Amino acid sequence: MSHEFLQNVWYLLIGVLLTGYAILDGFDLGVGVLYPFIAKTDKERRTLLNAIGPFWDGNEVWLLTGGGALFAAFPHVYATVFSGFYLALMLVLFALIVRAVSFEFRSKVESERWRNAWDWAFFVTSLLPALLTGVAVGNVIRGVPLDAQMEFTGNFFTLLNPFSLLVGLTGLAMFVTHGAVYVLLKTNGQLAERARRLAVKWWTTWVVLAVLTSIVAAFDAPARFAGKSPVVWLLPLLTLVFLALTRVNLNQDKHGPAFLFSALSIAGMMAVFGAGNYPYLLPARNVPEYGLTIFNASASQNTLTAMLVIALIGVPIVLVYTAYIYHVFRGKVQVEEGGY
């Protein structure tokens, strides 16, 4: 296998890993953002926690795996992103740590004040990663200031530009919609009815923001789709079809298909993002030639080959294990005394 072929394969594989994270952790982050607004009683809050309890930590593994693959396959990109986006990434990491603690600690003390504090911590630490991951994607689409040594020359506030914040809000709406559909899939009664109403409202918000983001991107980062194959333009159309089918199935109370098409909509948006940015992993906003691509920022051919062998063994195992866990914990949630 040639070096160029391996570089393309790893661009695709990292995209798959990050898409897996967006779909899987997307719904439990979305549940966390909805948590204080959709659950009216402690039993309903415990129902939501038990709905995502068996999955949330495994879902986050996809992000860690994607980061690890980026480190090994494209080390220059990893170094630039993790140094330039340091504060934002530390905020996300801190939020994910506190979020994990909130799961385990909220029921350790029989105190309403204690539980309320951890419930709000769970909400905030779900909101931050959902928003900031979208902001990061927005900066990768738009490009960031880089120098000839592949180093980020901006600061934290450089990342908080209007376009990236718009992408962050789009990602937030995407995750919340996905989370609301998941709640609808896993619960009954008034909780499910509230989830259905919120899923419809947030779906509308998601579509409006996605269209607005596309329009702004056409002006702010026009080079992303310039010169692309006509086939690439089918991806946005396919994504719109998936979004429409999500709404159709919500209206028909077909919760399983609605969740499936919500997941496919996220995958479609990630595919549009990947196709638009190719071959860039981190474009340079100031001097295009300073941008980091799969060709000037990759590891050696031997490294990519060895990693591919490991991935071909490990990824199917992870997929089978993930499918098994979701199969075991399928169906509606039943709250028990020993739950969260």
Given for the second form:
Amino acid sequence: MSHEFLQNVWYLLIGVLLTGYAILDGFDLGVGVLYPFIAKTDKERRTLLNAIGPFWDGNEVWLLTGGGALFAAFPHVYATVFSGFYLALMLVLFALIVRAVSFEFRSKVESERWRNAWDWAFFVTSLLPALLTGVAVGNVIRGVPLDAQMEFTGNFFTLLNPFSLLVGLTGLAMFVTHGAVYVLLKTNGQLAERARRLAVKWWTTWVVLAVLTSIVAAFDAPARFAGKSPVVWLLPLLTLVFLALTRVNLNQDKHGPAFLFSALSIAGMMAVFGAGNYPYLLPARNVPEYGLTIFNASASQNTLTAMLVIALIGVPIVLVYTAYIYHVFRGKVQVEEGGY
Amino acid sequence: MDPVTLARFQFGLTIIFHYLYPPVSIGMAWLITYMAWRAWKGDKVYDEMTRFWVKILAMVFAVGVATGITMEFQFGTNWSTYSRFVGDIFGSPLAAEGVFAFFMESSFIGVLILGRNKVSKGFYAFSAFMVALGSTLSAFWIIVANSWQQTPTAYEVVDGVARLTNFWAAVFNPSTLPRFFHTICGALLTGSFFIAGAGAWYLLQERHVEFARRSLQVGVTAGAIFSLLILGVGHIHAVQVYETQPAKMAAYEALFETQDGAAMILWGFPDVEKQKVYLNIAVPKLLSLLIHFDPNSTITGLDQFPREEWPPISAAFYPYHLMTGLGFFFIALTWWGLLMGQKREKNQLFLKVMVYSSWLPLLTMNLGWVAAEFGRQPWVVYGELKTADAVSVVVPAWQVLLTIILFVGIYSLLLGLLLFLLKRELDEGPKEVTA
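What would the structure be for the form predicted together with the partner chain, rather than the form predicted on its own?
Full complex below, order starting with the chain above.
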């Protein structure tokens, strides 16, 4: 396989990993943001935690594996983005650290103060990643200042531009809607009723923000639109269809299909992002030639080949047992002894 | 403050803090697999032991995951020059760790924590096995990555970056397998000591006697096996270090001069300026004997290396010697317990020593890593890239200082809460069962 072919394959595979992350961790982050608004009693909160309990850790692995794959396939992007976005990334890391233990620790002590503290921690540490991943994506769409050595030349505040904040809010709306649909799928009664109302509201927000983001992008990042083949324009259309079908199924109380289309809408948005940015992994806003592409930032042919073999062996196995775990914990969630 | 020192301090802090948890998880997960298998065969005591130790594992595992997230990204955030240099080689084991290990352990830990009433006892035991296997594979891939830093193989430097020439040769570089087996034996010893220690603690209080006897038996037996295995594997590893990183071995042994029939220092106080070791207790010719199987053979000393390429001697010497000494203590303690048979359950002295020693293998694991990593200095990739040239160029020192402060705060809080919760769980104890 030629180097160029492998570079394209790995652009696609990194995209698949990040999309997997957005869809899977997306719902549990969304549940975390909704948590204080829809769960009123301790029982309801525990129901939500148990609904995502068996899955959140595996879901987060999509991000870790995406990080590892990015390091392996495009080391310069890994180096530039993570050192350049230092404080922002550390903020996300601290959130993910506290979030990971909040599940496990909350259930261990039956004190109201203890549990309230962890409830807050869980909400805030779900909100931060749900918002900031979108802000990061916004910057990757818009481009950041880079120098000829591929180093980031901006600062923390460079990243907090209006467009990227708008993308952050769009991402938040997307995760919250997706999370609300997941709650509908896994719970009954009042909890499900509150989730249904919020799913509808946030769906509208998601659609409005997504359209607004696209319009602003046309002005703020016109390079992402230039020279695209007409086929690429089918992607946003398809995404809109998926979004519409999410709403249709929500209205008819078909929760399974609603969740599926919500997941497909996320995949569609990621596809639009990937197609728009191609072949850039990180465009340079100051001098376009400084941008990191799949060609100038990639690993060698040897490494990309070895990694492809790893992916072809490993990913099918992962999908088999991930599917099995979702099967074991299918259906409406019960709060049981030994659970969260 | 100097950005290199800050970045090194942050890495040391976050890795040592992270490394408190995986050895416990790996060791316990294998022992839980054994318990769950016995439970599946119908043993009620092992069934309760499985339930109880899974609760402990779940908490330790959670903090391990939490602190592990930092490690996946820290090469990029703080060591971006390093990341650019080694990305072609170092990234793949990290990705492989995700694909082959993280998914496996994180999926099946969910079954262990929440699936007790949802799956059969057979599948539950299988899930424990998958968690153990996943965490062991995780150890394998991360050791592959670190071993390549120690003994880089199968690469060429093109345009200032290392390019992979052969994937499997890089994976199985000379130090990978000795270090992997050394680490896994250590993890199993760590798990064994916690389980044996808890058993001994309950026996001293005469609580949960049946549970405690079994835990002590499982812990002592596994401890006796792995403390002995680690001696053999440790020897092979030490010979490999001498062959591939002679400066590191010379630092471990504070061997300033190349000599024939080198003695092995059991303890002493090296003085780097005067190039002497004070108050040393040494066995003549033992180092030569162990490394070359010939008591009069020549051992390379630090004099063969330029002064600026010496590892920091104290930071390598003391942890290495403490590790080795503790290793012999673990053999003595576990074999004492094993050879006593059932009598150990009544031996107050043994039980007390077991309780107070339960955390020592974990300390030893960390001493080993400290020795291994300081022994590699001043290189981040041995003989190829110096640590001082590997940090991120765009991250200002104040930002690193800020994150260090936050890491110290959050990590201390996590450790404090974990210890508080573990204590509660141990006080509450298992449910009463009789065989």
